[in-house]
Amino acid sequence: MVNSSSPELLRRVVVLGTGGTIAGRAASSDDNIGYTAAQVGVADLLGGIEAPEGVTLEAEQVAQVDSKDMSFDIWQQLARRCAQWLAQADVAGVVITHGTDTIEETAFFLHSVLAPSKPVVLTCAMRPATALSPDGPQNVRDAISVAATQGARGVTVVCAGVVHGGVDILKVHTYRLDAFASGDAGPVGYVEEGEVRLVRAWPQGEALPATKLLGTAGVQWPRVEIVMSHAGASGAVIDALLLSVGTEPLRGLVLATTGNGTLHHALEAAALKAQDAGVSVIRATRCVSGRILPKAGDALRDAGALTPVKARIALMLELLG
């Protein structure tokens, strides 16, 4: 995995594994959906992948989960490991192998708490490692190229040759190999035969006070739930959340709204009741593209261009801070 005869010129790219489809196995090579995720170790995923010239690869298994089961504790551990590796002078960047289901949430979380001056590149696969034609190896190789690129910075996601910003990334398809988009912002760039072609600036995060997460064990994450507005909606779900017994009290509520932040009147009434009871309430549109444009007299604040799942993370971090 080393393509240089000059050790003094070598830089490291650290690859952190968390599981996902990219590490999945199926009983048959023609089965791309009936697999078990998170079966192959990250060191094995790197087998046969050559690093760019002057770069060495180092693997570390942080977690081994199906990303639908991603947890706050793994997020915290990932952020801590990224910060520790990036602080080492010879580390050019970090790559994270991840499942596709929640990769946009992990990317947004890391963008929010790290604001790295070096690249943190998440990558994934839509087919398991045992597929007849797996997409994981090329995605990993592309992610390593991004992580080793001079001047690269911030949190990005690389899949199917496209570089997406950690704030903008959206999973927009259930099955195809190119399952992601960047909404109105568009991609950061493309990886073409190992070379990165930028079409806009690298993302630059602004770390929140929640960077204390990097050094704190046993963080008590605030409970924030998402409720969707739809035709025929009622306030019953919100009322039930407020009355939950034997669980962590509700601290925040994200409303997945229709259109430009609109809500069914019954759901809005329940949300205002929750806000009066001390729950932090925020609106985030369920539309794939666009942002909520605020207007005078809005009783509930909005999350701008953030999707409901990203707005939930932002609100959790706000409540922690």
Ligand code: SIN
The other form holds:
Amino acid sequence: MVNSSSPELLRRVVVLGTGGTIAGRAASSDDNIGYTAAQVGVADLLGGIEAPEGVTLEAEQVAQVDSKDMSFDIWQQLARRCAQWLAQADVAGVVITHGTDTIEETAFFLHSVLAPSKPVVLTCAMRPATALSPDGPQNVRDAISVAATQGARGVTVVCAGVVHGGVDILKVHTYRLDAFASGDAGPVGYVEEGEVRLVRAWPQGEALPATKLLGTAGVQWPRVEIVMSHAGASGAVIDALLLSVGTEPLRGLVLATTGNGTLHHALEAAALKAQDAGVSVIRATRCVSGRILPKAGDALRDAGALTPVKARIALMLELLG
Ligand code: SIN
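Now the other one: the form predicted in complex with succinic acid, given that the block above is the form predicted alone.
Every component of the complex follows; first up is the chain already shown.
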């Protein structure tokens, strides 16, 4: 892992492990779906991977989960570890190994709270580590190349040789190795034989002043639910959420709308009632590309190009203030 360049020229890339299929194990090498995620430690995922010239690798296990079970606590810990590593002068960037299922949520969260001036590169795999031909090692190597690239910045996700912006990334396929897209924004670039070919600017952003997320104390996340509009929808789910007894009160509601922000009239009536009762309501389109174009007189605000899951994170952070 450590290469032979002189120590004063060495830069570090830190690889944080969180689990996922990339760390998954199956009983047989020809089984690409019947595996258990989050079994292999991040240090082992780096075995056999050669760092770029002048770079040393460091591994740290932050979590070991199937990303469908990703939690706010892990997000907070991840944000904190990224901030601490990035603050060290010789750290060029951070790579995070992650499951594909919620990688877009973690990327958006980290973009929102860190907006780092150094690279934070998430990567993943669609096949477990035990597969006959796993995709994880190449994805990790590509992510390390991005993290070590001079001038790289912001939160990105690297998979199948494509660099996606952390805000734009969307999982669009259940099985193929190239399972992600960047919607209308398109990719940030490509990794080819360890070199990054940029096709647009690195992601820029402004970190939310949610600094308590980087502190040590546990954060009380506000309850925000997603309700989808569809043929035959009603207001029943929203009414039930407003009435829910014995659980945390509803603070926010994301409406996964049809098309350009439209809602079934019965769902819309219930959402307006929730808004009047003090719940923060926002519309986010369930279309995979495009954005909601607002119209004069809209009674419910919209999340622009954010998908419902990302709009939920944005709303939670807003409510955390
Ligand atoms: C996960 O998201 O942790 C499991 C699925 C995957 O990584 O592809």
